[in-house]
Structure formats: structure tokens, C-alpha cells
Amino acid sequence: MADYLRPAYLEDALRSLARPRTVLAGGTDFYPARVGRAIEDDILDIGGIAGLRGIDPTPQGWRLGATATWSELIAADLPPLFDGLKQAAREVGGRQIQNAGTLAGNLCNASPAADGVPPLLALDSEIELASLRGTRRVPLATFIVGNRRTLLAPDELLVAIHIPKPAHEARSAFLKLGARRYLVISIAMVAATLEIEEGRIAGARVAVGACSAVAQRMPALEAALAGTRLDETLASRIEPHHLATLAPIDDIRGSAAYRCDVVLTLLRRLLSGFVP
């Protein structure tokens, strides 16, 4: 018979990982994958741990607790830096999924088409991992290592996502293309955070998802945007060679060639939206 635990304290949860368990938060990926069959996994439900909740400012930026939901993010009072992440949150399933699903679960699921990953990459996020051995932080850019694969060790839990304060005024945005407007897996998606100083881009972070095994930053494009004026010429600065590191696949949702073309179009639309 499967074992189900719902501890109230993080230390108890970490202690339980001495044996293999499936960690459950919102369950929005776990349950649909098991429709029609008995659940045989030993479950660790972390939803009762108060210390994993909340979206809070810190001296260095913001802490997003592991069990913070998409709906909580949408409702949170956050600066324009988070606009892109909020836009992505509204694209995650329907309202019921947003009420239950968690940001951390989206990262640990590590789907190439996970909506939360590109905007969190563009926010330069760090992931906090905890075990009985201690805690560590890793950049999100290195946390997801492949399709459905992360750096998370068997005895670790993802306990928080940390967003650093930008050095300048900053805004972000997100765009996604699917076969229909809502409740659909991405064909391609893009996110960007721009730091602005006196009408120029002081720093750019751009990420693309669903076009490689792992969503990734676009360093060549970021370098091309740095120092440029925030004006109507911004979108035209994107060139195909800036996206050379992408490796999209052919599948039922679109061909690799189509995805490459779509990403270029989405990025140009995204950047045009930053222009006053």
C-alpha cells in the first residue's frame, strides 16, 4: 500500500526523504498522469508546511515560496519587474489549475514547454534547495539539465525561488504561441526583462522556451540590445543568428523550421511592447 505523508514542518519532510518518495504540492501534473489507475507512489505532500508559503520582499530582492501558487502570484502586489511572470501565470491552464499549481512544481516538472521557466530565467532567478545536509542555491539556468531532469538530489526539496533586485528600473514581458489562445501547450514562448536608464537599455535578459530540451537565455541577443535606445528601432535589432543556440524539434504542434520563424516574430513583438 502506498504511504502518504503531509508534515507540518520542513525538517520532518526532509527526514522522510531518507526513502524514495514522490513530492506533491499542487498535484496538477501528478494526478492527470495517473487517471484510471491506482496510485502506488509513496507520497510526500508539502502543502502543509507553512514555511514554504508566501511571496515576500527581502533585502536582496524577493522570495517566492515553493508552494506559492500561480493565483497568489497574479494577486501579489509586485513591481513591473514581475509583469512577464504574471503574464505567464495567466497562461498556465485554467483558473482551477492556477489556484492549485505551484511555481516550484512547474520547475521541478522540467518540461521544455513549462510556461514559468522563460520568465523566471529572464528574472535571473536562483533556486534554493534544502536537505538534512544543509541548503544550497543554484541558478535556474543550471537547475534544469534536460527534458524532465533537474539537479535536485533524492534527499532534497526545492524550498524557494529567489529573484534579485535589478540595478536599474526594470520591466518584463512574456509571449506564448499555442494552437489556441488558452489551455494549450506552447509551440514557442519568449520572455524578456529590460533594465532601463535614461532611455537606454542598461541590461537585457531574454529567454526562449519550447524550442530546445531546456529553455535558455539568449546571450548574443542580450549583448546586441545592451546600450541601445528604447525606441521604435528596437525590434529590428533582432537577427536570426542571435538565436543560433536553439534546437527546436519537429512534432505534432509544429516543425523545427516553423518554431525558428515563430520565435523571431514573437521576440520582435515582445520588444516592440517595451517601447513607450
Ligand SMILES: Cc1cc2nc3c(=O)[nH]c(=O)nc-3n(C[C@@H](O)[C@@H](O)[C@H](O)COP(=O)(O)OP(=O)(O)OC[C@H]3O[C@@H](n4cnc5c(N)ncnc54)[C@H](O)[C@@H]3O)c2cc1C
Given for the second form:
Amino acid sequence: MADYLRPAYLEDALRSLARPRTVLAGGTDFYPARVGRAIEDDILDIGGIAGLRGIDPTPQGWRLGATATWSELIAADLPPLFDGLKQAAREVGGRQIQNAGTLAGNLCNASPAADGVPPLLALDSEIELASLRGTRRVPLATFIVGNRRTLLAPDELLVAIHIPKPAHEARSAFLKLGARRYLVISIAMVAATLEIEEGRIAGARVAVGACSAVAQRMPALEAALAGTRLDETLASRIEPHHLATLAPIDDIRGSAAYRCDVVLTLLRRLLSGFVP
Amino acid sequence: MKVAFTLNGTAAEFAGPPVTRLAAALRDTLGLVGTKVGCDAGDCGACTVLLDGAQVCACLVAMGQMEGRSVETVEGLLQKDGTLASLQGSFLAHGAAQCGICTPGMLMAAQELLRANTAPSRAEVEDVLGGVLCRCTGYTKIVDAVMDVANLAMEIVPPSGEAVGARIARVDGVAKVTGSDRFGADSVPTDALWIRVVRSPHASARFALGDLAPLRSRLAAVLTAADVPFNGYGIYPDVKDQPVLADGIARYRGEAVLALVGTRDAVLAIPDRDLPIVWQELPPLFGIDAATTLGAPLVQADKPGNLLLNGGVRHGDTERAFGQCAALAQGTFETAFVEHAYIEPEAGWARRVGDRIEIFATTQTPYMDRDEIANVMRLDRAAVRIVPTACGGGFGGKLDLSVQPLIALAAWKLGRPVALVYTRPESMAASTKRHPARVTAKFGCDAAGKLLACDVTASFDTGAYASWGPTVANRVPVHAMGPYFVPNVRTWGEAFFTNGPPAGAFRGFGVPQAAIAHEAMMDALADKLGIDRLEFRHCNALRAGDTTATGQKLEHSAGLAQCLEALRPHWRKALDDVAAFNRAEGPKRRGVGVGCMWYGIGNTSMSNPSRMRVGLAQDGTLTLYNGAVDIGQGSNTIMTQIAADALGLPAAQFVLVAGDTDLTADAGKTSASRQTFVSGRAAELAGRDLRRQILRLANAGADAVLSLEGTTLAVRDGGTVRGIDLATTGPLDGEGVFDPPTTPLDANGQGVPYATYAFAAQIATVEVDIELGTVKVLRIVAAHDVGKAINPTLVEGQIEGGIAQGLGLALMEEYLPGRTENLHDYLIPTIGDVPEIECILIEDREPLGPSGAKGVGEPGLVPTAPAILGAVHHATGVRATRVPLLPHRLREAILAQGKAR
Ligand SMILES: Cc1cc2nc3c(=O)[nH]c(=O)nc-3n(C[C@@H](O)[C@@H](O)[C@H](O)COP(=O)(O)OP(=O)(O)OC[C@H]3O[C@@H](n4cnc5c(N)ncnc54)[C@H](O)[C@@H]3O)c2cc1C
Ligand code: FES
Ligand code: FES
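With the form predicted on its own already on screen, would you show the form predicted in complex with this ligand?
So here's everything in the complex, that chain up top.
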């Protein structure tokens, strides 16, 4: 019979990963993958570990604990830098999913359509992984390696998401395109963080999701935006070739050609929204 | 592991596997079945409960996470004195619960909101209820109920003789808002065995079963085709083509192959690799073109050309008439498989009682179930008892057998109760769908805009088995010219077998698909002649006195023109508003569209009688014995209102006995919008019959006034009051039978297919984002000729719910076997997708109907997609020829149109 551990301390959790276990956080990806069959996984429930909770400032920025939920994020007192991530959180599933699901789980599940990934990419997030062997920090951009694949080793836990404090005043935004209002998987989504210094874009980080196996930053676009003025012409600086690295697929939610087409529109609208 | 937590304010304990879902623990271990399970995957929200005050899906919470926490369920909502909480009262008064399967989840989600905010805005209500799906109501009345909770609703209790037309609350509503109604999965005995059905993963395959002995040794039974006494069922007496368990050939993905019977844990624990099935995949036939290709393999060996059947209506001389037309329009339109997506998956249980079998299951048609089970099991009809549970939505999908034959066979064989509850993916894969259609239409009119001729061919993909395919192929030719007077008509319907899921009955039986075509033609002709689209329809509307294409003279009750007249001010205003909006530049373009429909009530040219009884027992109990199953549409209430006024006693005095084939008479199936018209008329006759007997006993005149107190029936006739003591007179029984008068259709489709028709028109205002291809429906105004609204709240509920399904048909719903087999990938409208709806009820009395009423169950859905697609065309110039009009399809069409210019 499968066992179920709900330790109170991270140490015990990591020790239990000496043998393979399925990590359970909010369960919103775990249970839907197990409809109508016996659940035989050995489970490590991380919900009881106080050290994994919370959303807190750190000297370098902010730390989102592994069990922080979408709703906790929405309710947290955070600067405008987080507006994009909060917009994404409000668009995840319905309220029930936001109340239970965690950001960390969204990253570990590594769906190409995970709404948390583009805004967290645009925040330059780093992922903190821990095992009995020690801890390591990797950029989110390298953490997710493919459709539903991450760098997580079998004995490792994601313990926190770190967001660095930007050098300048910064704002962020997020747009999601879905075929209905609530409870919908994204056809495409875009996120951006702009650092602003005296009316100029000191730094831009832009990411696109659901248009490749892993959501991507758009370095060519970011380079084209950096140093330019934050004015009405912002959106017109996006060129189709900036998005050349996207490789969308045809699926039930939309064709590849459609995704390429609408991503341009979404990005233009997203950037226009930054213009005062 | 033991878990201690708080449940509705009281200490509770759970002992069992910690990975058990909270929803399962509540239902199966703690006995609180008010929390519903519609998907076990977070997608439907039926299981919504409050966990430490915040709404969560109970199907996504592990019991291992519950230690020390507090959970609130629908069972905890009642006030301390046992009366309804104001939220529950508001749901009841507004008619916010139809079938009621989503109601507990809705109530709990709303509760989270109302604790923080007693006067929420519409947007706030939508945000908080966005995670709970409802397939019945179109959400309108749910939003109203939540927003209106502070205004304590008054209970409406009409006196004798005034029940018809009153907005009384559903007679079965308290159970729905308290979570005490019992649906298919809610009353399974604890000692019941469980069935797991093994289904074909292939759309077309041969298979061989290996040695089943090892499996059988681990389970109570393993049923195969060989265990089914007569292994074929189907809607029509001469077409029993669908096996209960496939016999060596699987014709669609999801077809049942084996039934594993044992304890629930035991059947779930069998790994797929232990199933001795050897598959030989065959190339599947998908779509009408594949099925009709010369030399295509036959899905059913005895159906050459894969043709199920065809037929049509011919009237006048279309060739000649087309030659005389001043304007012509033509087009071809395609629709997809559409899933019913009732929130309650198929479920039930059966037990053997001596030499009888009793089935407790969710169904739309207890009597057909009884006869079909008797046939499959080779039993006498009298040996089969069907007790319908509450039905959590049907829409046509619970007319066909689902769990019934397997639970009956297993319970019969094992002598123990046996249950089967479909999972959501199983429900979607196994059950019937709306027929995909290809409708090719040509319409022509004279220079003044009078229609002269039409030619419509509707081809349907009926999937692997006949199911209701013949009904669709027969009904559509009668309706395909639309609700208009067209002197020269050729219509044709045909249905072909494929390896798709069996296409069956779904709200409208093919008429919604055909309406997309005829309404596009109306728009095109009106535009060609520069005539207003609504006025064009008004000028051509069928009216009382007109003769239809089948040669039937419409004597009464043809209220389309009145519907359009009622819409006219809304239409003009919407056109003005849209024009004003579109004057501004931008990617958002608005448009208005109108759709019309007519719909024959009841079976097409076939007898479909209903029998109803009203009994007064010696103890004074007044009972309506009602065999018409209420699947949420409200027939329990409607029948009570009708019978009450016919008898002359208050509706509130009735007790209801519903559905049970041992206790009620056959009132036919809940389909074809027939219950109000057909069973309602029978209820009226039954009430009158009982009244006649009472008046005779009392020697009183026709206008006498009745009242019932205890066992005494007082009959007041003028100045005299006569008392009848039921204890001494004995029980009284009134009976009514009604079968709508129809005649068969001849080879040219001439005859009287229906005794009466419902008419309707709707207008939709949409906003299209032309850069993204998304469509937001902003508003719908619906005018429906219902003959007489027996209960306006329930009628509006049917229209609003139909509109939501029509919106889904137009914009988002497409069932693709293997790809959209869950409510995550198969999208139905959420609370944020259905716009504000205004209903206008037109009452053009039908003399045959009870108090003049006709049906409204299906008509709500039919004009919606045409109105929306017309509005999209108005906004963008794009005429959709394929639904659903997904964002990428619309965007591609907009781009293609730009290039063409
Ligand atoms: C109805 C519904 C709607 C949804 N809508 C959206 C949507 O709109 N957008 C969107 O992006 N997502 C959506 N989701 C998915 C979203 O809820 C999840 O991705 C969620 O954020 C995952 O968090 P969780 O805590 O529930 O993860 P769980 O289900 O508990 O776990 C998810 C996976 O991550 C692993 N895991 C979790 N935490 C850790 C950890 N700390 N270390 C290592 N491994 C870990 C688990 O083993 C599991 O494989 C939806 C889900 C549902 C059911
Ligand atoms: S049953 Fe839990 S969301 Fe559907
Ligand atoms: S009343 Fe909402 S699903 Fe039936």
C-alpha cells in the first residue's frame, strides 16, 4: 500500500526523497491526472512545512515559498513590479484553483500553457532547489527544459522562487488569450517587465507562453526596446522577426499561424498598456 | 491514518487512506452526499466547499491535508432552526436551481463572496462563481439570486384556480437548495458492488478476449458480450444495433467491451496490462465524406453505403420557382459533434428482488428504459422496475441507455446490489452527441422579398450506431425551410454511419444545425435586396392560416410575427447603438443579428401518448402520479400547477409521486419539448376527471369551489356547502390521457407531422475583436411564443439555459474523440461568457395544449447560434460556414476576407 508523508520540517521531507515520491502541494495538477483510477503513488505532502510558506521581502528582492498559492499572491502587499504576476494569478482557473494551487506547482508541472511561467520569466526569477545533497539556484529559464520536464532531480524539492529587486523603478503586465472567460487554458499569453528611468526603458524583459514547448523570453525584442523612450510609439517597435524563436503548434485551441499572428497583437497591446 | 477536522462546525474524524479526495470522503465515508462530483478534476466546481472559509474543489483536496482544518458543505447552510438560509431562499425564489446538480457548489462559492460583501456587483459575482459550471440555467437566475440575496424573497402561494401563470417556486426545489436531492450516484447502498467498464481505445478495431479466468478469480464477475441475453439495444423497435458489450468489433472509441464487477477498490486496482484483450486496429471512418466514399468499409454490415436513412419534403415546383426569383442565396454550413456536458455523469445502481430487477438511475425516460432492459435481459416488462433518481441534466443525452443494462445484468447474476458511476471522461467518450451536419441550402425570393423557393440538403454523421439518427433525419426536412411561408420546397435529410461516437438526441434533434443555414440565407437575401433583416423575416413569417410545406394548415398559435414585433424596438435600438460604437476606430467591432425558429412539439408523425393520474386518498392526501421525468426543466412543478387548476385545489396541497414505473403511468419520454404540451394536457384531463367525480358525488354544478382539509372535501356550490368525508367515500382517482393528433408523412413528406409548433426569434449583440478573432456576446433578447407560460420563471429558465447552449454551439463546443474528453479541453460557457438575457414571452394560445401552452424546452437553443453568427457577420462581414467559430477560425476568415478585397 502506498504511503503518505506530511512532514513538518524540510529536513524530514528531503530525507524521505531517498526513494521516489510524488510531491503534493495544492493538488490541482495531481488529482486531475488521476481521474477514475486507484492512486498508488507514495506521496510527500509539503503543505505542513512552515518553512516553505509565505511571500516575503529579502535583502535582494522577494521570496515566494513553495506552498504560496495564487490567492496568497493576489492578496500580498507587493510593489507594481508584481502587477503582471498578479494579473496572471487572477486568470488561473477559477477561485477554487487560485485558493489551492501553488505557483511552484505550476512551474514543476511545466505545462507549455502554464500561466505562471511568462510573468515569472519576465521577473528574472530564480528557482531554489534543495536536496540532502545541498541547495542550488537556477534561473527559471533553464529550470523548465521541455514540455512537462524540469531540472528537478528525483530527490529534490523546489523550495522557493526568488525575484530580484530591479535596478530601477519597474512595472509589469500580463495578457492571456483564451476561448472563454474563466477556467481556460491559454491559447497564448504574454508578459513584460519594464524598468523605467526618466521616461526611458532602462531594461525590458518580455516573455511569451503557449507558443513553444517552453515559454520563452524574447531577447531580440528586449534589445530593440532597451534604451528607447516610453511613449506612444512603443508598440510599433515590435517587429515580427523579434519573435522568430517561437515555434507554436497546431492544436485544438488554435493553429500555429494564428498563434504567431495574435502574439504580435497581444504584445503590442501589452506594451501600449505601459505608456502613461 | 486518522484525521481530525471540523465539519460544518462539528468535530469529525476520518480514518482511511490520506490520499482520499475530500469529496470522496464526504460522500462515501461521512455520508454527506450534498457535495457533488461532476469531474473529479477541478473543472466543473460541483464539489465546491469552503475550506477555512475559502472555496476549494473538494475533489482536489487530500484528506491528509485536513488535520485541524474546517470544512463547510451545503449541509451546513441551513439556519439553526432548520429553515432555509436567505441565500438558499433566494435561489429557490429566483429559479436559480434547475436540475440542481451544480447548486451546492454554486451556493458554497457564493457563500464565500457574501461573507465579505453582502451587496456584490454582477462582475464580483461572476469572478467568484466563475469556477462553477452550470449547464441548465445560463447563469442568469443564479447571478440574480446572489445579487438579490439581501431582499428577502416572498414565497408565492397562489390560491385555488390561480396556479397556472404564477411564478411559484419549484415543488422539488427545497431538496435542490439544501443538497438533499438524491441523484444517480447519491443513494448507492454501502454494500453495493461496483462496475468498472473497459472501453475501446480505438475508433475501429477487432478484438479477441484471452483467458479471463485469472481476472475472474480476483473479482466477483467479469461480464462479456456472451453474458448479455439479447446483446442489442436502440431507440427504434426495429433497430437494436448497439451492443451492451461489444462482441469482437469495436465501432467507436469509448465503446464498452468488458465489465469488471467487484468491490470498488478491487475493480479500480486492476492494472490495464492485466486485461487480456488483443486489439487489431482498423482504419477508422471519420466524417460524412469518408463514409460515403465508394468502397468505404461498412460500419454496420447490413447498411450499404453506410446509409442509415434518408427522406424529405417536396412541395410545389422549386426548379421553376428559382427561375422566377429576383434574388438567390446559397451556402454550405458545417457543425461538429457537440457533447451534452450535463454536470451529472451517468450513474445508478440495481438490485434483484426475487424475480424482478429494480434500477435506480438517472434517466430521461423510465418507460423506454424498462422496455429496453426487459428486451436485453429477456425478461417480462413486469419484471423490470425503473426508479428514476433526480436527474442532473439530460438535454437528450440521458434518453439512451447508459449504466442500466450493466448494473442490471450484474445485479441479476450476483444477487447483490451493483452500482456504476461514469467518470467524466467515460461519460464523454461513451455517450451520444449532437449530430455533426453539413447543410447545403439555396433560397430565393421575389423583388419585394417574398420567399418563393428553397432547396436544402442536410447530411448528418450519425456515428457508429443509429440511436436517434432517424429522428434527426426525419425532423430536419420538416423544419429546414425555417419558420417561413415558402410555396416551393425541396428538403432532404440523410444520415450516415461513421466510426464517430453515436450521435443521438440533443436539444433540437438537428433543427439547430439546419437553422444556422436557413437563417444565413435570410440575412443574405435581405442584404441583397437592401431590406432590414428583421423586417425580411417578419414579412415571410408563417402565420395562423398558412399552410406549411408538408401541407398542414396552421389553424392556431403561430406567433413568430408577434415575436418579431416585440423585438422590433430592441432591434432598432441595438442597430443604432452598434452603429454609434463602430464610428470609433479600433479593433473592436460590434454587430447585431437575428435568428428565428419553429419547432414541432412531440414526436414526428408518431403516436406519443401520456397518461397521468391524480388521486385523493382516504386520509386526504392529494397525489399527482407523474411519470414525466423532471430533468431540471421543471415538469414536476408545471404538472402540479396544471392539475391543481384543473381540479380546483391549491397547488401547495399536492404530494408528488414521480417517475417510478411501479407507481406512475407512462408519460412518455422527456424529449421533443413535449412534457408541458402532451403530459401537461394529460394532467389537465386527469384533474378535470377527478373534479367531475367530486362534483357528481356532491351533486354540485360546474362552478363549485372545492377545499380540502384533513379528510374532508368541502364543495361550495352557490350558497350550499356539501362535505365529502374521504374516509367513508373511499379513494378517488382521476385519469387523463393525451396523444397529440398527427398523421404519417407520405413519400413527398406530406402530412401532419406535429399537432402544434413553438415559434421564437432572438437578437444578439456581439463585440468582435478583429485582431484576435474573439467574440463576446454582449446581450440577447429572446421572444418566444409559448402558447401560455404556465410558470414564467421556469419558462425563462429554459430559454436562458438554451441560449447558453446555443452560444456554446456557435462559439466554443467541439467534441473530438480522444482529444476533448474532459471539461478542461471541451469548453462550455462559464458564467462570464453568457451575457445578460432579456426574455419576452408571447402567448399565442394553442387550443390543444393545457391552458393553451406549448413546449419551450428545445426552442431556447435553436435561434441563438444563428443570431450570434448573423451578428458576427454584421460586425465583420465574415459569414461563418463552420461552427464552432473558434477565435483562430474567425481570425483566419477575417484575414482571408481582407486579402480577397
Ligand atoms: C480547473 C483547473 C483550471 C486550471 N487553470 C489553469 C490556468 O488557467 N492556468 C494555469 O497555468 N494553470 C491552470 N491550472 C493548473 C494549475 O492549477 C496548476 O498548475 C497549479 O498551479 C499547480 O499547483 P499545485 O500546488 O496545485 O500543484 P500539485 O498538483 O500539487 O503539483 C503539481 C506538480 O508539481 C509537483 N510539485 C509541486 N510542488 C513541488 C515542489 N515544491 N517541488 C517539487 N515538485 C513539486 C508535483 O509533484 C506535481 O507533479 C488549472 C488546473 C485546474 C484543475
Ligand atoms: S468534481 Fe470537483 S471540480 Fe468537478
Ligand atoms: S442547474 Fe446548474 S447544472 Fe443543472
